[in-house]
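Encoded as structure tokens, the following chain is the form predicted on its own, with no partner shown.
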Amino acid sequence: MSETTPKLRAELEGVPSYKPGRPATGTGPVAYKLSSNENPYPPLPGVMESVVAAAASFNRYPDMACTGLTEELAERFGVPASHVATGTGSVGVAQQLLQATSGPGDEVIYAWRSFEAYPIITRISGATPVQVPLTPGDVHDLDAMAAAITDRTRLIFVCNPNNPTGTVVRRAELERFLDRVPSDVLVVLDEAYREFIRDTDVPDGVELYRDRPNVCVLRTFSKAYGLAGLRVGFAIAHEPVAAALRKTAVPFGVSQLAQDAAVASLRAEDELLGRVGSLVCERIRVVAALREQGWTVPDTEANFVWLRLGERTMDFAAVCEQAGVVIRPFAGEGVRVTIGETEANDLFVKTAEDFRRSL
């Protein structure tokens, strides 16, 4: 028998694996998972009756075009459904915007600590990742950001708000970095979060990107509509590239259930609100609490909070898990820890209060 392995591509020899939020298996009496940015209710009213129906055919292929959620969200954000594209979820989406602009020898631009797909997929891709550091505010350094952009620049994520540190960055700031930004350089707006905002000054990239054709705007189903496990998202872009995102796209990729339960989540908006505004409310009261402690804690506009603890990130987590609550750590970095039910909100605050007193 041969001992000689397929051939592999190059390109993949030092990727990571992408990391999931741990599931809940804490050793306390009642474990909590606060690991994944998942919403804590249940699905929206309907979603569950439209999910059912769609089942009942399911060994049927889905409506590879999803032509009935792409008109829904034509008409919710007002744009051509010319100019809507979906795939399995924005990190989908993502990926297939790496394989319509990015291959061996262009850079592909984003902050660093950023959302953690983002090495893989350009990698994957056969680029090269350009890792800017965030400011000591744990900010995009949008300034630094254009600075690093050369004419083998094909693309740049913008994160906003940024997972995992929760920050933000404004209109002026944003609208500044645009223009310096080449015509013939896909910026890409990661809204997955934008539900959570509610700081006025942050702009809604819809309406940056009306007027700007190097502008495409990413959005999820699977963090403020709760359908994480039904793999569902979308990008808004004009024309050559939502058409360039269909091309990509792996057919039939989004399931007819995650569909029609993404249309039924579309227009249960008021329930969805409500939902949404209590999740800030628990955000707000977990940031004060944990201020009250002593920590540092940066300014939120998502489901989760950052703590940067460095060497003692994974003490930290251990001690949570041991608690009954699962967080998400970055190995000498911080903490990034969703904002999930009173309780586990309620256990966390205390765990890291009683971890502050120990340090």
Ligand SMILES: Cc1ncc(COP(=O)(O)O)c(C=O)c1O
Contents of the next structure:
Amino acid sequence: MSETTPKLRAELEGVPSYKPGRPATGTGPVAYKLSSNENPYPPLPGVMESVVAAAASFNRYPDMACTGLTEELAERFGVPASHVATGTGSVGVAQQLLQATSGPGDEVIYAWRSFEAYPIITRISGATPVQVPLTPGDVHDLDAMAAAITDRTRLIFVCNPNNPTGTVVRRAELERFLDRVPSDVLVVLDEAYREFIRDTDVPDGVELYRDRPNVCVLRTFSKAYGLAGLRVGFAIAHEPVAAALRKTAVPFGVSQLAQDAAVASLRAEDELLGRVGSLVCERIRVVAALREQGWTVPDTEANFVWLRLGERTMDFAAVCEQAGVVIRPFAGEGVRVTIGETEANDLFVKTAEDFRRSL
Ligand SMILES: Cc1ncc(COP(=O)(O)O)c(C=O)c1O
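With the form predicted on its own already on screen, would you show the form predicted in complex with the named molecule?
The next block holds the full complex; its first chain is the one shown before.
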């Protein structure tokens, strides 16, 4: 057998691997998964029915253009259908945006720490990541991000609310930032957690994109709509960005099950957003309890909380896991804990209290 291996692109060597939230595999009496920012509610019966019905024809390819879903989204957001592009989760769409804009020699700016897929998909594209540290309050430093723009910048991610800190950028500062970005640089407003925002000063990216051809909004059905396992997300952007997304899409990437479930979810939006409201109440309760215990918790507008534990991060994660709650640690930095079902949140709050007392 030959010793030589197929030639792979050199850029792949620097690609960090994506660490998914660990599953709930505790050995104790209970095990809750609060590690992936998932929606704890099971699928709605009507959504389930649409998936079961679609399953009857999975011998056929799905509608490649996601026609029904695209039209439904265009109507829901009041945008032309040609401005909507769907993909395999919003991370899939983000990767398509990089394919469409960036390659070797180009630069991609994003805050750090932020969504861990950004460095991965940037490096896969061959472009150079430019990571701009969050402020000491764990918020995007938009002035520093604007200052980091060079002639080579092709794309900038603004994750609002930011994963994993839950912090937001507000209207005035975001508009000021967008005004500073050259019009040939694409700004991607990643709003995966948009529906969980209650701060009315946080702008809706869909309003900002309307008169800004270099702004693209990313949304997903994975979080508020509870379809994480079906993989469907979308972008709203002007031509030619939306057209470029259609070119870079994996053919037939979004299954018919996912398309039909997404349409059924949009039609059941009131009920689903009611669930989001309950999760927001839980978030407020958990944050208040943690602060009462003495923890410093940044204000969060997402379905998770961030605790900057530094050196104690991995110890805390291990203690939580032993107690039956799997959370998401970032070694040496902190932990991100998803707001889940009430019992899971209670168990987490109790574990956090015991841990604090033991310090
Ligand atoms: C900020 C952010 N963007 C995008 C995604 C991707 O979500 P999906 O690909 O499931 O739509 C996530 C998922 O955790 C996220 O946190």
